[in-house]
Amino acid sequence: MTVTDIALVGIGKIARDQHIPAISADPAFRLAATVSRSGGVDGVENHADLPALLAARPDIPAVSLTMPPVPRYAAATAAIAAGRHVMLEKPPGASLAEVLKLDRQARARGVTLFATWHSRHAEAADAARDWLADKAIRSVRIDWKEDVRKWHPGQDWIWQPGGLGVFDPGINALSLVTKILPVQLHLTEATLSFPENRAAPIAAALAFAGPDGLSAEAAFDWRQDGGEVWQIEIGTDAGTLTLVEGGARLMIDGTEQTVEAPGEYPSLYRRFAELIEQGESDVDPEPLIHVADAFMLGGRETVAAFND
């Protein structure tokens, strides 16, 4: 097996919790370098910024970008121009135009671009997609609620333009539902709740339409108390499918189904290795399209100030 040296750019919570363990466990990759101003990884060379890495290590063919979405476009552009394969943490960019442009740049340069949606690699995602494939969809209900203080402590970037606010976790639900449904939805209505002291929403209520009169609803909220709710319920002509715990568990008419999968981030890196080997890219903007539509169509309401 070919082992690909990879650099991890942005050593924050998601990198330490998910990316570093996944890379360490994957025989297709070796963590050869990091980029971080706040400290790298013990035993791995660190660079202060991406240009320094690209100049010093032309032998590293792949980079994984885990910084917030706003600076990610410039970093991805530089890496692609330098001939490196690029993996993007979700959301893949701060705008649709950025993501589509990066896709064109990567194809022109002949490198792999992988715009990841980690929830699509949840343990029960494939089983849910397969069960729904031949069913008539009657209803869709998404509830994605968590405590922002727990999951994003002190992360001011998520409240700024381009940070997406509650859509940062909500896009996980959208990425999952767009994978498993055998039909396509489009957004018809949205209400976005903005704290009076923030530039991004803390909650959102969304309505979607699909074929044959299908309607779908989603509720995202960052003010959740008493534990996370990451659930998708889909009614069909053959029963009700429910994904809970962000897609880790699958129920059919209330009966839990046995699912087996390596986990989200190990699966992401397995996919990245496949794409590099095949000389292909994987860039699906559909979840981000739903978010963009929510900001375009959404009515705005002001709610109480939020301070973490």
The other form holds:
Protein chains: 2
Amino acid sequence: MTVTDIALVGIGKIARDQHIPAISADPAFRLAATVSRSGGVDGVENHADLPALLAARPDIPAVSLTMPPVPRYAAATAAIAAGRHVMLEKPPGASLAEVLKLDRQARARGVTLFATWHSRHAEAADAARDWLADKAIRSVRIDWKEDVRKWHPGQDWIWQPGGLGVFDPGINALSLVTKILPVQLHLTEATLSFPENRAAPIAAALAFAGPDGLSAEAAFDWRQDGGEVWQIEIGTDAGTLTLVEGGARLMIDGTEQTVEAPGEYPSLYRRFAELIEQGESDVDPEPLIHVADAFMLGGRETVAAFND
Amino acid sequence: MTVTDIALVGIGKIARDQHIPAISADPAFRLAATVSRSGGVDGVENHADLPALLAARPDIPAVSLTMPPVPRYAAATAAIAAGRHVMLEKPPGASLAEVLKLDRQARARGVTLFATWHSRHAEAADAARDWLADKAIRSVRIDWKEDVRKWHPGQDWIWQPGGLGVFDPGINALSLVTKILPVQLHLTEATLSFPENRAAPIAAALAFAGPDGLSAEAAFDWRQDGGEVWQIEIGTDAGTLTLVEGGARLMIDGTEQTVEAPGEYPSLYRRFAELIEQGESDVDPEPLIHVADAFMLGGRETVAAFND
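Now that the form predicted on its own has been shown, please provide the structure of the form predicted together with another copy of the chain.
Shown next: the complete complex, the earlier chain at its head.
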């Protein structure tokens, strides 16, 4: 097997919780360098910024970008221009236009761009998609609720314009449901709840329409107490499919199904290695389109101030 | 010449000001019917709703939809399903996802879908695009300012969620600038000004980035007194191009250029006839992508209440 040297850019919570363990466990990659202003990883060469890494290490062919969405475009553009394969955390950008531009830049430069949606690699995602493929879809209900203090401690960027607020986790649900459903949805109504002291929503209620009168509902909430709920329930002509724990577990009519998969981030890096090997890109903006539609079409309400 | 019977759906201000005169003057079309709850056009068969028209007149092959964006998707879906060619006023939908779905539906059904951007057919648009094609772009400045009371009298839908507020005219500027520029832009910052009693913005300030450090700015405002300003100024290595009056007139370094074109709506219907003849569709969501990005990425400020 070819071992590809990879640099990890942005050493925050998601990098330490997910990316570093996944890269370490994957024989296709070797963590050759990091980029972080606030400290890297023991025993791995660190650079203060991406231009320094790109200049010092032309031999590293791949980079994985985990920083927040607003600064990600400039980094991805620089890495693509330097001929590196690029993997992007979700969401792939702060705007749709920049994601579409990165896709074109990568194709023009002949490098792989992988705009990841980690929830599409949840353990039960493929099994859910396969089971739904020949069913008539009658209802879709998404509940994605977590305690923002637990899952985004001190992450101020999530409350800034472009940080997306509760859509940062909510887009995981949208990425998963758009993978597994055999039909396509479009947003018809949304209500976004903004804390009076914040520039991003803490909760959102969404309604979608599908073919043949299908309607779908989603409730995203960051004010959850007592354990997160990351659940999708889909009613069909052959029973009810339920994904819980963000897609890690699958039930059909309440009976748990056995699923086998390597887990989200190991699966993401396996896919990145395949894409590099095949000389292809994987950029699907659909989950971000639904989020943009919710901001554009949705009504707003002001709710109680939120303080960390 | 083949004369195509066409039905006009939604007989409001834009239909009376633009669509009816353009259809009447175009030898390729005959206005065969209208759909309006509040009264049609003298001497033309009228139906109370689109399903009634589609059922009563299977012989009419083309429909032009001018109603507000929120109800437009259901109408377009019904018309496409009934095998009619469809022309959509701008914006082509209330959400991006529905525009992409309509495009797929039309292709699957084998009919023409024309998502129009009337400002792309302004008299000087082609000349501006041709002049810019080989220039290095140094700056872009858009000013699109009008009195909402003059241009949208009593149109309550523009203030509702999905009505887009000042982006309803602003998207005209975005459609024109994305046609004429030889480079692509993406939104980097936006400030949207919401009247304290309204659910849509009355003004917006946008910043975009392009290649090689290019930045672009746009100011949209509905609070304009004393005459509208619909202007785009583009600085290049070979002088400054200025479009005024929404693209009807073109200046290079202040010298007016002679342009010849049939005008926006006559040109739109000419193009619709060509697309039907060629069996093609024309659906470019890019202007709506920039608007969605502004709502998603933009910050918000509250400004004085607006009352008609």
